[in-house]
Every structure is written in structure tokens, then in C-alpha cells.
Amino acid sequence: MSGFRKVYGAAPQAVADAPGRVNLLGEHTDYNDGFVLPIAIAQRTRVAMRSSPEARFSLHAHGQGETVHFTLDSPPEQHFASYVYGCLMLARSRGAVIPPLQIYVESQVPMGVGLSSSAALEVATLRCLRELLALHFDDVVIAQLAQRAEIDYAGVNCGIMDQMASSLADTSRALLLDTRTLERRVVELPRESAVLVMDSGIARSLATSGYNQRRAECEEAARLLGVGSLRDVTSAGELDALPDLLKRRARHVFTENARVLQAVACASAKEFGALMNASHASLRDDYEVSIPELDRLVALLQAQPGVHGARLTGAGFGGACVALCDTHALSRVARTVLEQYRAAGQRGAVLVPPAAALATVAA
């Protein structure tokens, strides 16, 4: 990794990476012990490390323009560094003896759009530590530690979907995950279909958005229903006992879990896409995490020939939309929708496939 040598004057002793992810179905279900269906994306975050000659840690993130220094007893003030620091602390809590390190991070995963840039950073950091220190952490443990790092050190009360997807998923098949038991299996995408992800141009931060509020609302709904989590609701009729707002939040979770399981059994891309469309309507109306720009972009995608379905992806409040398209239509859809969205005064971008891959499809 040439960037590491430029910053630190030596080669790294360990290098690891991890992908971002896009969630096809199962939004806001992971922290309710529910089902999710993410798939990894081509963009990855890479982390390199070597032992430091100094008594402190140095962290340089390509693109941040600064090198952050800290010790395990004196955490960094910069927010981006808290993810790495949290991984170091949690690895230490599992018995790892961690010397001062020189750490370098570079990432292709877009930030602030719902593609799990933070999970990719956490998983890549823990994988790099595993290689450097010969730690006996399997991929599930790495995901669990990464989740705790985000909750305990970055202040986002997240579920485990993002970290499990970054640690275990690949780019060709979706990962059906039961977030309660962590049972999982790979799921083939419908034949002749491909995933398209487009940025709405509206960034969002989970730490300052309504994410934690939605989680608290779900927990209150479960408490009022007398269940451990909304995963334990067995019929929609049970939700009638809730106040209107909590009923709508819980209804999204209940129906979204059902959509994930239905998608796994889908016989066609058309059926899968219809579930994505229904998911967006639920996220917009019942969970209220969409915004006008996301609704506009989803509508443009849904109107295109060759698009089976589209929805916002990630926590909402900005970020990206995902669509399931005919493979042969991917390039045309991306180009047409981007032109239409920009003509409406918005600043969008195609995120998945990456530009080089999209050019190959077009050729």
C-alpha cells in the first residue's frame, strides 16, 4: 500500500479490507431481532498497520488530510477515529495485547449514503488486527465486535446487519440473516437481474438523524405489547392495541420481516421488485424515514422499463436508493434516471455498479 509508505516511511506489516453493503430488503428490522437481506458491494475499505516506534497510536485516513494521535487510555477527539479506537478497545477486551500502532485507512465506500462505510471500516480494522496479531477471531466474532464498536464508541445504537454483511457477504449473492440467532444462508438474485444503487445527493448522519429515535419507538411498542422485541409479534391484529404512531412503526417492522421471507421464495425478479416497492411505501408512510428527494428518485426508477422495483436503502433521512434491474437495462436506466433527477434540480450519482463496471456493462 503506497499511501502507508508515504505517510510512515515504511511498509505495513498487515493489510486487510472489507466491503460496503446495500440492503435489498429488511430495513430497520435488524435491531428488532428480525430478518434482513443485504448484499456486498464492490467498493471496499482497506486498512494497513505496523507496530509504531512511538508510545502512541497514529491514524491517517486518506482524504482526511491529517494524522490523528491517541493512546488507548486517551481516546481521539475526531469522530472518524472513534470507530477505529472502538475496535482496538474491544479487541483488547477479548484478550488481545495491542502495542502502539501506525494505522492507515483508505476507502472507496461512499460515506453518508447508507452503504455501511462505518461497518466496512470496523470490519477491515478488526481483520487487519487479526492478521497482525494472529488473533483467533472468526468472521462472526469480528462482526459482533464491530457492532459494539459502533454502539459504544461512535454513539450509534445499530443492529448487527451492516457488520455481518461486511464480514460475511459477497457481491454476487444476497445474505439472508436472522439477526436474532445469526443463522444465515446465501440467496441467489433472480435470473438476469442486477443491483443499481443511486445517491440522492442528500447526506445524512446516523448519529444526528432520527435513527436512535426510531429504535426507541420500537422498543416502547414492544414493551406495550409485552414482547421481547417486535420480532415476536405473530399477527398484525396485535398492533391494534398500540397508539397510532407506535402502531405504524411496528406495522412496518412486521410487514418488512414478511417481505424478506417472501423475497427469498420469489420465483421471478418481478415478484422481488414488487416487494421492494412495497418496502419503500412502508418506510415512507409507516416508518417515516424517507424524504422528498428519496421519493422522487425512487419514483423515477420505478417508472423505467427494465426496473422491477426500487426503494430507499439504509436508515433513510437521505442517502441512497436501490433498484433491481434487468441486467441488459442497467446502463440505460442509470443514465436516464440520473439525467431526469438532475433535470429536476437534484444532485444525484450512480454508486453501484462503480463507474468502471457500469462502463463495461454499457460496452
Second form
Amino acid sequence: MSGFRKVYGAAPQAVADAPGRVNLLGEHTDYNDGFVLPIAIAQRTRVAMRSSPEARFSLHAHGQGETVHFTLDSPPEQHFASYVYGCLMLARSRGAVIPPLQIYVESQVPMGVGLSSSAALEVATLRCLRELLALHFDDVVIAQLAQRAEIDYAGVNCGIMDQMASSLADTSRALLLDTRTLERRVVELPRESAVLVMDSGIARSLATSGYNQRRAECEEAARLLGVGSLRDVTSAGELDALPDLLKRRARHVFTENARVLQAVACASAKEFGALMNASHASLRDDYEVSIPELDRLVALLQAQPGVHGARLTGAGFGGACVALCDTHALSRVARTVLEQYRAAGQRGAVLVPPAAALATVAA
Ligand code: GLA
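Next block: the form predicted together with alpha-D-galactopyranose (GLA), after the form predicted on its own:
And the full complex, kicking off with our chain again.
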């Protein structure tokens, strides 16, 4: 990592990385103890560290002019630094003795679009710390600490999907995760199909407040139904007891959990895609986390021959869409939909496969 040497004048003592993720199905189910189906993306975040000669921590992110300084007793003010700081504090709470460090971060994971750049940063930070200090954290513990860092230090009351995906998923097969038990298994994508992710170009403005509000609504629905979490709802009829808004929120969670389980049981790309389309409709109408631009991009994707299904991915309120495409159609679909979306005056972009990889996919 040449950037580390440029900033600190010496080589790092430990380097680690972790990927972003895209969620194929199972949106807003993880904080309801439900099922999710993410896959890692090729873009990764890399973190390098060495112990510092100074009494304070230094943190430099590639592309940002300044180096941030802090101690464990005086947290950094910059938002991005709070993820790293949170990981250090969580590792300390698990017994790690952490000396002042020089830390360098560089990331290829697109930020603020629903591809878990924050989870990639947290997991890479904890992996780097594990290597530097020979800590006995396994990959599940790393995901759990990373999730805590996000909740306690970045203010998002998130579930565990993103951190588990970043810590345990790979880019070729999806990870079916039961977020209640953390039982998991890898799932092959349907034959001859590939994942396409496109950015709507709209920043996720309500992501934190809207997200925390949805979570609170789910908790309220579970309380009114007398269940520990919405995972415990066993039939759609039970939801009739709820007031309309909570009923719709809970119905999304109930049907989305079922879609994940159906998707892993089905062999065909067509069926898988139909479940993704249904997921989008549910996120739009029942969960109300879509926006017109995401609906438009999803509709353009769904209309393309060679696309099996498409939906918004991540928390919603802006950000990206994911589509399952016929492998041979991938580059044509990406090009055509991008043109159509931009013709409507929007700033879209293809995020996965990354630009270089997309150029090598046959048209
Ligand atoms: C964000 C959260 C996840 C999950 C998704 C929605 O990415 O970090 O825990 O809840 O939103 O599925």
C-alpha cells in the first residue's frame, strides 16, 4: 500500500480488506430476525495499520486531504472516522489492548448507494486489528462487533446482514443467512445468470431517519401481535389485527421472508426474478422505502429482454437497484438501460460489475 508509506513514511505492519455486498432478496428482514440473501461484490475496502510513535491515533482516508487525529477517550468528529473509532472501542471492550495507531483506508466500494461501504470499512478495520494484534476473533465475532460499531457509533440501528455478508460472503455464490440463529449456507445463482447493479443517482437522504422509523414500526407491530419479532408471524391472517400502516409494514416482512426461502428452493432464473419483482412491489407499496427514480430504473430493467427480475437494493430512499440478468445479455442491458435512464435527465451509473469487468463481458 503505497498510500500508507506516503502519509506515514513507513510500511504498514498489517493490511486487510473486506468487500461491499449487494442484497439479492430479503430486504428489511434482518432486524426482524428473518432471512436474507446477499452476495459480496468485487469492490473492496482496504485498511492498513502500524503502531504510532505518537500518543494519539491518526487516520487517513485515501483521497481526503486531511489526516484525522483522536484518542480512545476523545472520539473523532468526522463521520467516516466514527466507524473506525467504533471498531477500536468494540475490540477494546472484548479485551484487546490497543496502542495508538497510524491507520490508512482506501476503498473501491461505492458510498451511500446501498452497497455497504460502511460494513466493508468496519470489517476491514477489525480484520486488520486482528492481524496486527493477533486477536482471536472469528469471522462471525468480527461481523457482530462491526454491527455494534454501526449501531453504537454511527447511529444506524441496523441488522446484521451487511456485516455478515462482508465478513463471510464471496462474489460467486449468495449467502443464505438466518439472522436469528446466524445459520447460513451458500447458494448458487441460477444457471447462466449474473448480477447487475445500477445507481439511481439519487442520494439516500432519509436513509438513517427513515430506516430507524421503519424498525420502530416493526417492533411496534410485533408488540401488538404479542410476538418476539415479526419472524414469528406464521400466517398473513394474523396481521389483520394491526392498524393499516403497521399491517402493511408487517406484511412486507412476512412476504419477503417467504420470498427468500422460495428463491433458494427454486432452480430457475425466471422464478427467482419474479420473486425479485414482487419484492420491489412490496418495498414500494407496503414498506414505502422506494422513490420515483428507483421505480423508474427498476421498470426500465424489468422491461429489458434478458432481465429475469429487478428491485431496489439496500435500505432504499435512493441508492441502487439490483437485477438478475442472463449472463449473455448483461452488457447490452447495462448499456441500454443506462441510456434510457439518462435520456430522462437522470444521472445513473453501472456499479456492478465494476467498469473494467463490464468492458470484458461479451455484448
Ligand atoms: C441496511 C442495513 C441492513 C438491512 C438493510 C435493509 O443495509 O444496514 O442491516 O436492514 O438496510 O435490508
